[in-house]
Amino acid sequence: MFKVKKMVLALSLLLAFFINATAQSQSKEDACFRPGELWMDNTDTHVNAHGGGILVANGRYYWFGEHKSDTTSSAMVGVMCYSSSDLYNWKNEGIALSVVDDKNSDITRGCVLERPKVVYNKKTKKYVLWFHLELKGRGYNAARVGVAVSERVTGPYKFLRSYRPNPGIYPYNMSEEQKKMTLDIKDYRKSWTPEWYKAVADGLFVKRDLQSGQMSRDMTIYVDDDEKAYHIYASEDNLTLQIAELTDDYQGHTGKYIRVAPAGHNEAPAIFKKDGVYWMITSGCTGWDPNAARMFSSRSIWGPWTQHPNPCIGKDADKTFFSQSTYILPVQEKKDAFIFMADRWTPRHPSNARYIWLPIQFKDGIPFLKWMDKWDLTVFD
């Protein structure tokens, strides 16, 4: 019976001691970052946080993007909210914004509603949510942004309203010249020419959308060291950056936006700064299809912007890895220690579509990106 009893203790030991080894080694495991896998949450449900972003706030991170259904891309429930305290896993903190069923909210059910961002205000102490927002039934003819507020970093966030920024006001960095020209959309019906370029770079659409306000489509929202934060977006069909003051409260333009690389055709802005010098990291236009990324840089938030080549390297740099920024995340208690995140859209599997997570690394100062099968943060070490 002794022998028995000493048989049972050492099998036992050697269960917990195998049961633990596997716990650490899957521990292990998750402490990394796998581009383009599957990304489980704690409920074993791959992230559902599309076009999204990363708010720091009470220690941990928290990630906001679309929820995407498995057969379209509308809106079918809202914008989803992830926490995290080590940016490996990720907790479901549910629908920090719902869409709604009534048919005359701007938000309603099967709405398009994409890259949402949330930033904190010290001031209101309210936390503030913006996002693109086409109206239900329009396609992608409404070009505009919408904005909610809540007390609690998950939510619910109470949606207040959704428009198109600066209406009647010219952008600081048109010149006196340019506004007097006279630019008539019905005198460039033939797109694409060189005449046609010139005239949008000269504020065709500007002039177009003036009294209505200014299209807001793909968007980031950053917040500067002096807690200035700015609405940067795709604008004039896309053709057309712009990057809007906001008010101190968060929740609406001051008036004052300029343009970046007007007929440059950019979309999907993720910004940065580091140095003294901001970088922005931009996609061109091909639809869901992905292509060469751009890159710019400015000493001043206003511009003026010069161009970069493509920040991405090596195989299928061309197509940024088949995938689209979304935001640039810093690291928290790293020094410039930044994460260029993207996604790789699935629009036939909306829900499947994957995230791409990589370090931006530096050579003499510039940005660069560079795939990694796996990777942790000790990259940045």
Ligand code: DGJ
Given for the second form:
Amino acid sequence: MFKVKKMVLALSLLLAFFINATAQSQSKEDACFRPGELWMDNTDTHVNAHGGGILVANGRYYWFGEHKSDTTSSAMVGVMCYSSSDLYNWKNEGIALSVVDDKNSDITRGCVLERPKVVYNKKTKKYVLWFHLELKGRGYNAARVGVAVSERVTGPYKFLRSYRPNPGIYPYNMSEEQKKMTLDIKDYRKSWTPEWYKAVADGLFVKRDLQSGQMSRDMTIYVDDDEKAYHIYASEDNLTLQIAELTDDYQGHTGKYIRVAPAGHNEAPAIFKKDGVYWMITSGCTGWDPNAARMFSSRSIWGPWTQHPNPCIGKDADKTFFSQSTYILPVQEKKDAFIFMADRWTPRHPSNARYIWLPIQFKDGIPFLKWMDKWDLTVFD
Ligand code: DGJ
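So the form predicted on its own is up there; where is the form predicted in complex with the ligand?
Next comes the full complex, this chain leading.
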């Protein structure tokens, strides 16, 4: 009996060793990306920067993202910052923006703080952090954007305010006729009917929220070649995307904004520009569950935006390889090299969510995404 026990123990140890040795994770000193695997930072801990974005500053990449806890998707810590010189190996730079214990603060611990993006403003020499904010205990109803600033890239960032953009202002691409229409949400109790679609396209939700400001959920920030910055966000009950111009200091909205794909149900916008064309990849709206990505292009940020087929091809393309877009990173010192960054959410264990980074490839000038188990930056050469 004792012998059998000993043998079982030896076998278990052998098995544990084998599993450990074959387990894939992207660890320090790695020089490749392994989409979907654990991604270890300099302290041998899985990177905790979800729904994130990347800024290049002082010759380094800075990755900002949501800190996720083990048991809740609410913000218990805040926005994390990591830095890297090669995109493979990341150093934990700590908390860039911390949630607070003051119950009266918009960013009180337990609020929902998602999709942080940082940009640098050359005029003010300040780093500006924008994020989607939901007030604690109010589900996703507040639909606000939040802004914080810092003089140092890694922070600490000082929270300025949260709000709904552009109250009292009609979109730039809304016709005079649409502005004059009387559209009352109470008259459209039934969604997804042809009348309802038409009313949404004509601005039913824009009008509903005209005085409070437009709803602002999933978001990104894009700084164009001429230094103008734009806030791109899921608005109008997640039915319609909006693109809004930011003020010169990148700390507010100018009042100029457009609507894109009314009633198209897009979120998770990510954008890049190549050869004078803006490409935007989004997802559908299925909560934490993956769905098929969508893609749009335009020659002007102000549209018109044209929708293309799903940019993903191959196995699991209809689920964006079980992920959801968050950012598109132009790789430094490489021409036309863009990395599609996405999240594979794990809402039952939020901190375990994985990063799906894939190179954007082009066929006849049109972007496409294909799964890769493992890849490195030489794919761009
Ligand atoms: C999908 C969004 O893209 C995420 O950022 C998050 O808000 C979840 N929905 C919440 O269900």
